[in-house]
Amino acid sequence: MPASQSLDSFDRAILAILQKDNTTPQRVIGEAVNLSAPAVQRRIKRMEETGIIRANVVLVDPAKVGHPITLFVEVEVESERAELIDAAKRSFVAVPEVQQCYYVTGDADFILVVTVATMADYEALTRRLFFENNNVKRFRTFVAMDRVKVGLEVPLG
C-alpha cells in the first residue's frame, strides 16, 4: 500500500505543522490535532520508520551563510548508459553545493540547483564537474536573479 494511503487526517494535521516548525513540542501539535503527546509521539516515530519523514534539518538561508548565488544548471551528457548516468548522479551527489539534483527528461538529462560565493567558485566548480568529465556533452546556466519562493513543503491536501 502506497504511504499515502496508510495517512488519515491526524497523520497530515501533523506533517502540516512539522513542515512549517518541526521543532513545535508534540503537546502543543496535539492539541491542535486534539491528539494526547504520546499518540503524537507514535505517529511521528511511525511516519519516520516508514519514510514519510524523512529527515528533520533546519533550512539555512545561503546568502546570510557566505552562498549569495543560486544557479540552475542544465546537463546534457553524451551516454545514458546506466553505469555512466549512476556516475554523474554520484559525482553531483557528492559535491556539498550542489543542493539538489534531479534527473529528467527532455532536452537536459539533469537539472541541477547549486550555491556559491563566488562566480570564481563557480567556474572552478563547472572545471571540476562538467569540463573534466568526459561525458558531460554541454551544460547550460542560469542565475537566480531574486529567490522569489523556497520551500520543501509538500502539498498535503
Contents of the next structure:
Protein chains: 2
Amino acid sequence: MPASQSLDSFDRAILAILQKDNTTPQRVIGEAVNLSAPAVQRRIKRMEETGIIRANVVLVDPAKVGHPITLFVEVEVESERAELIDAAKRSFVAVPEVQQCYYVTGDADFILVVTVATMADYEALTRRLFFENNNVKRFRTFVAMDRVKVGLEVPLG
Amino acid sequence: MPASQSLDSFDRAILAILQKDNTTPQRVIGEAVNLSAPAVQRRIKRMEETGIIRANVVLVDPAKVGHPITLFVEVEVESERAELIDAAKRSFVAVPEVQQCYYVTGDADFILVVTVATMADYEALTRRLFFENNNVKRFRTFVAMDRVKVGLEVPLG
DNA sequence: ATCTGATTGCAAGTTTGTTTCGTCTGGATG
DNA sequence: CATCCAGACGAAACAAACTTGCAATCAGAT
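Now show me the form predicted in complex with a further copy of the same chain, since the one above was the form predicted on its own.
Shown next: the complete complex, the earlier chain at its head.
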C-alpha cells in the first residue's frame, strides 16, 4: 500500500515508463502495469507531490541548437570554508552553460558539465568563473568527443 | 521561416518552456509566445521529427528511489584502438547504473556518471567494469557530496 | 504583378486527462 | 469474532487538451 511507503512495484513500473517517455497515455501505462487509468493518474500525482518525480521535461539535442561542445571541468579550490564553498556553488549554478555541478570528494572539489557553442565561449567562461575567482586554485578541462550515453535515468530494480 | 532553417525565435521560446515543463498546455505556450495552440503543436512535432527534441521524460530524484550515491569516474584505457574503444563504450552503455558516459580528450579517456544504492554496489560494479576489463589501465572515483545542479537543459540565447 | 510554398488561425473532431462515486480490501479496535 | 475505518480500486461521466482540415495570409522568386 503506497500510502506510507513511498514506492511499490506499481510505482516503479510506472516510473520506468515515464523515464523513457512521459507522453505515454495513462491508459496505455495502465494496460502495461495492470491498473486502471485513474489509478495510474493518482500514483503519478502522488509521486509528483512527494518529489519522487522532480520534473517533466523535454531533452534537447545540444548540437542541433547551437551547442555542439560539451566539457567536463574539475575545479579545485583554495579554501573549503563553508561560506566560500557556498559562494562557489552559487556562481556555478547561476550560469546557464553549466548544465550540472557536483560538489565532490577526491582530488577535485567540484565537477562541472558545461555546454557551449564555441571554444571561445568556453574561454570567456573560464575567465569569468575561474580566473576572476580567487578561491579557484586550479581547474582541469576534458573535452567530450563522443556523448556516448547521456541521460538522468535512474535504474529501478 | 522554420522550413529549411531548423530554429527560429518562436521555436527557441517554445523549447525554453518545454525544457522546464513539458506538461505546459499548448494553449498556454501559445499565449506566452504569441502563437495559436495548433501552431505551437506543429512546431513541437517538427522539432521531434528533426531530432531537436530527443525525448520527453520525467526526472526522478535518485535518493528517493534508493540510489542516494552519485559518483564520477575517470577511466583511462591501455589501448585506444578503435575496436577496443567501441567495446568499452558498449560495456558502459549496457549498465543501467551508468547514467552518463562521455569519451573525452585529456588525462582520461572516459568520464562516467554512476548512480548506485550503496558503496558495496559500486565496488561490485568496478569489479565488473574495470578490473575484469584488461583494457582499463586506471580509474579514479569522485564521490558526489552535493548534487548542486543537475539537469540537461541547454541554454537558448 | 503573380505565382509558389510554407505557415497561420479557426473550428470541428478525437483523444487524453480528471473527477465522481460506489465498492472492496486489509488492519486495528472493541 | 464482528466492526470500523482508511486507503485504493474501477467504471462512467466530465472537462481539458491535442489533432486535423481548410481557407486566408505572408514572403520570396519568377
